[in-house]
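Here we start with a single chain on its own, the form predicted alone, put down as structure tokens.
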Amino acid sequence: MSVKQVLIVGGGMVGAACAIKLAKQGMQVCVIEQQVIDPQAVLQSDQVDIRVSAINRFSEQLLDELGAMPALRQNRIAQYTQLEAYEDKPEQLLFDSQELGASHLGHLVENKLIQAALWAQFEKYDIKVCSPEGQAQQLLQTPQGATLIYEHEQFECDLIIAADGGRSRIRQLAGIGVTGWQYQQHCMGILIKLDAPQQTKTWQQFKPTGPIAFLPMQYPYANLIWYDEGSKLKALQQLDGATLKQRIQEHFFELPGDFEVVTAAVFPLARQHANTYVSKRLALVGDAAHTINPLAGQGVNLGFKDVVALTHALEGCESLDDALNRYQRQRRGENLLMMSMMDACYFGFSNSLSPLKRLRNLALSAANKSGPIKRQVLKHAMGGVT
């Protein structure tokens, strides 16, 4: 039994990519999204988004395949060629694209631009966008199809794909539970305007209070990431630009030039993993299936891998159950491994115990000199693509 009509709930980056991928396979696709955007208006806007993603080479190839990458290359986008992680220099771990003979490791792009570049393809593939009032009330799944019911409308299809984020309403209606926890820390993103040439190295420094990171966006912008206690970050967010700049200078020692603060936002951190990714005529993708510590910026890359795995499993499938189970087998274990690796790194560095600190620095230094192992890790970070 082939799948012909698909309903995707959530039109963010992952949901939009899934919509185009399935439409290219000949399926009729409807996207449910409350916040409808005008993609051309977003792409032409000079308002810079504080939310950015580090898309790796795998994600870049997917966005090329879906027709979004050309528009992004003409917009605010920044290649990064080096990725550095350290606690105390000189014992750092440095990944360089030249080690694999590649031109770059990935790109840093604003989330809203990725979404808009994908939405710009919807008309080409006759993808419908619907915005029913309120939230979904009921989800019905039968051998004949699936129905999603809202207060004034209902939608019938062969398959529902939940791409509606970490607080997925569709996952809740399907009765799918999650395991996870709230991290003790929050994360503050700070958009700055930097008085320095275009930067191509992104770095992360581990501190007992939590990591900090520098993400170079297209000149003259950059994004700073600051982990700490939620109350402390919320207090910092309330400071005027000049005072916040002073606090940043006291906490970030490696900034390449002078800067001005544009805006800042604080986000809670949570780890969450759905107990199953599939249910009869339902599949979860992206944050609806897994939310990961943003330590290495892997969230959207994992979501795009979900999209590729699910759409490949569905293409020409005779049994929907078999296709969905194949998708789950391919992705759930890999996502769990990545989540666990990020947690090990996060908890391993979030303390000031002297013996552990020395051991951590030795481990980073050894990893930096590991040769073939380091190249394999680098290739994995690029999404398995060079």
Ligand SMILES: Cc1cc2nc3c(=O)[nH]c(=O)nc-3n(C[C@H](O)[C@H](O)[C@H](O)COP(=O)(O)OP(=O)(O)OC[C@H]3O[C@@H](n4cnc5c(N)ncnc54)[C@H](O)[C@@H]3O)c2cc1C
The other form holds:
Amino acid sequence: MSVKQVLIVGGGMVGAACAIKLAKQGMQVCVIEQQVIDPQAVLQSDQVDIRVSAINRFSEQLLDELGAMPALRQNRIAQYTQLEAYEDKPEQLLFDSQELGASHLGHLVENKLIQAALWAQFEKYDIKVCSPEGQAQQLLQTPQGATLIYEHEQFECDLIIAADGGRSRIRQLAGIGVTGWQYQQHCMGILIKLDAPQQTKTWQQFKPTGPIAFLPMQYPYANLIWYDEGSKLKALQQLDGATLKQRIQEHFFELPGDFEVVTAAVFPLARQHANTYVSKRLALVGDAAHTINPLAGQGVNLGFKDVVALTHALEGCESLDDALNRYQRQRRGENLLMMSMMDACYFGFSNSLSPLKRLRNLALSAANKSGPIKRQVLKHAMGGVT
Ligand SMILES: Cc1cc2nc3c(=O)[nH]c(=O)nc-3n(C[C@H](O)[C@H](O)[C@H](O)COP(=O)(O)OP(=O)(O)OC[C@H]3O[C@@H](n4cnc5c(N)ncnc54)[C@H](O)[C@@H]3O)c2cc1C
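Beyond the form predicted alone, can we have the form predicted together with the named molecule?
After this comes the whole thing, all chains and molecules, with the earlier chain placed first.
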């Protein structure tokens, strides 16, 4: 049985990528999005988004295949060639693209630009966008098809794909539960304007109060990530730019130059995994299926991998159930592994007991000298693509 009509709920980065991929496979695609955007206006706007993603080489290849990379390359996008993790220098783990003979490890891009560059392709592939009033009220899944019912409208299709983020309404309507927890810590993203040449190294330092990270964006911007207790971060966010800058200087020792704070936002952190990624005529992708600690910037990269796995499974499938099960088998275990690795890192570095600290520093230093193992980890971080 072939799938002809697909309804994708959520046109964020993952849903939009999925829409184009399926339309390219010849399916009729409709995207339901509660916040419709004008992609050209977003791409032309000089308003910088505080939400940025480190996209790896796998995601870059997908965005290229979907026609989004040219618009991104003409916009604000920054390549990074080095990635460093440390607790106390000189012990550190440094990944360099040169070790693999690659030009770069990945890119840092604003989320809204990725979304807009994908939406800019919708017209070409005849992808319809709808924004029905109110919330979806009912989801019917029968052997003949799926129906999503709103107060004044209803949508019928062969398959529904839920790409509506961590609080997925569709997952809820389908009665799919999640396992996970809310981390005690929150994280604050701080957009700064940096008085330094274009930076190409992204780094992360593990501190007893939580990690901090530096993400270089296109000159003159950069994003700082600060993990700590939610109440502390919310108090910091209320400070005026000059006082916040002072606090940042006390906490981030390694900034490459003077800077000006543009804006800051605090995000709660959750780990959440859907108990199943599929049910009758339904598949979950991206954050609707898994929300991961953003420690190593993997969330949307995993979402893009879901898109590739799901669309491959659906291509010319004889049985929709078999295709959905194949998708789930391919992705659920890998996503779970990545979530657990992030947690091992997060909790492993969240205490300041000196013997453990010494051990961690030795581990980072040993990993740095580990040659082939390090190259394997690096390849994995790049999404398996060099
Ligand atoms: C602080 C922070 C830093 C991060 N950094 C990175 C990083 O460096 N690299 C990385 O890979 N990931 C990163 N992530 C994770 C990444 O942002 C997410 O994994 C990604 O946004 C998930 O994309 P998505 O399209 O699945 O969901 P979302 O981005 O949540 O998009 C969901 C879309 O669905 C729409 N929607 C929601 N509900 C409905 C509804 N009921 N009806 C219709 N539409 C609906 C929304 O409007 C939205 O457009 C970070 C996350 C955080 C919090």
